[in-house]
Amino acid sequence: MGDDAEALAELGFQVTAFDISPTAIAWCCQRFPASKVHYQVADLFKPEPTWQRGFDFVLESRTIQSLPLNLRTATIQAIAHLVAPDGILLVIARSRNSEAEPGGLLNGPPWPLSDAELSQFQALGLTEVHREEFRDETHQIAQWLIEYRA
């Protein structure tokens, strides 16, 4: 809905925020008509060529966990390939302490991420430099904030 993108822009970042849904992008533009954020309709799995390794900072906030499990590897690969050399990837996601597949559709989305799923970022050349577990104040659900460096 644009809140994360707007917060980063207020901190001085030049922000590109995208979604596959034209409706979602139109909503962001309507919510923030004077925004400095470059809102764009785009497909994570078919990014603009200039986006490959093109961003110094990538925020992945709860996107992976919202997608079906069979799309996670492709999603992780697509996100990792956006991070520029020496860039930072910040991942915020619900966590699970088991490699067992989380419950069915009635129990999600979101489907929490496991260590094995997140280790794919390291297999793609990113280095984990910080991990913090926290619980959201409303639901007391375990979550991770993980920083990776390219």
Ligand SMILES: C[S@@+](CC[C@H](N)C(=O)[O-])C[C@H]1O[C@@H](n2cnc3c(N)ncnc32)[C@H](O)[C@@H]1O
Contents of the next structure:
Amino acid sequence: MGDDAEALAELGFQVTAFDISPTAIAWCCQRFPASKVHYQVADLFKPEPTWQRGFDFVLESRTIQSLPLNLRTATIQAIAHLVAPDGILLVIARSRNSEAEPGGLLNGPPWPLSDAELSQFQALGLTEVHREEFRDETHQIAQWLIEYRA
Ligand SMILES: C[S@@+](CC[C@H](N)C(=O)[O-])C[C@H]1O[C@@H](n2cnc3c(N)ncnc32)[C@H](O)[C@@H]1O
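Could the form predicted in complex with the ligand be shown next, to go alongside the form predicted alone?
Once more the chain from above appears, this time first in line as the rest of the complex follows.
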């Protein structure tokens, strides 16, 4: 809802924050009317040409896990392609410790990520430089925070 984008802008980044949902973007603009963040309605799978390898820092927080499994590879590719040469990608996601399909497919997202799925970032030329495992305070669900370098 814009909080991460605002925090990055406060740190001095020139931030583009996008979502396919016009409602979500309108809500961010309403929450932060004086924002320096460039909020934009956009489809991750149809990025603007200038976005290809266009960002020094990409924050992917809980989007991959929210999209259907048959889109997982395409989602990972689309995110990786946003990272500039020498750029940084930070991924925050629920984790699963098995390569079996995540349960609850019929119940809807989130569908946690596996190691093999994440290794696709490496296959796309990114190097994992840091990984933290943590559990969220409310539900104690296993999560990863992973930093990649292009
Ligand atoms: C679970 S939310 C993650 C929200 C936020 N990143 C966070 O950490 O709280 C997933 C978001 O991805 C958006 N989304 C789904 N498909 C998308 C697409 N193809 N392009 C851009 N955004 C998309 C949804 O509208 C939704 O707001």
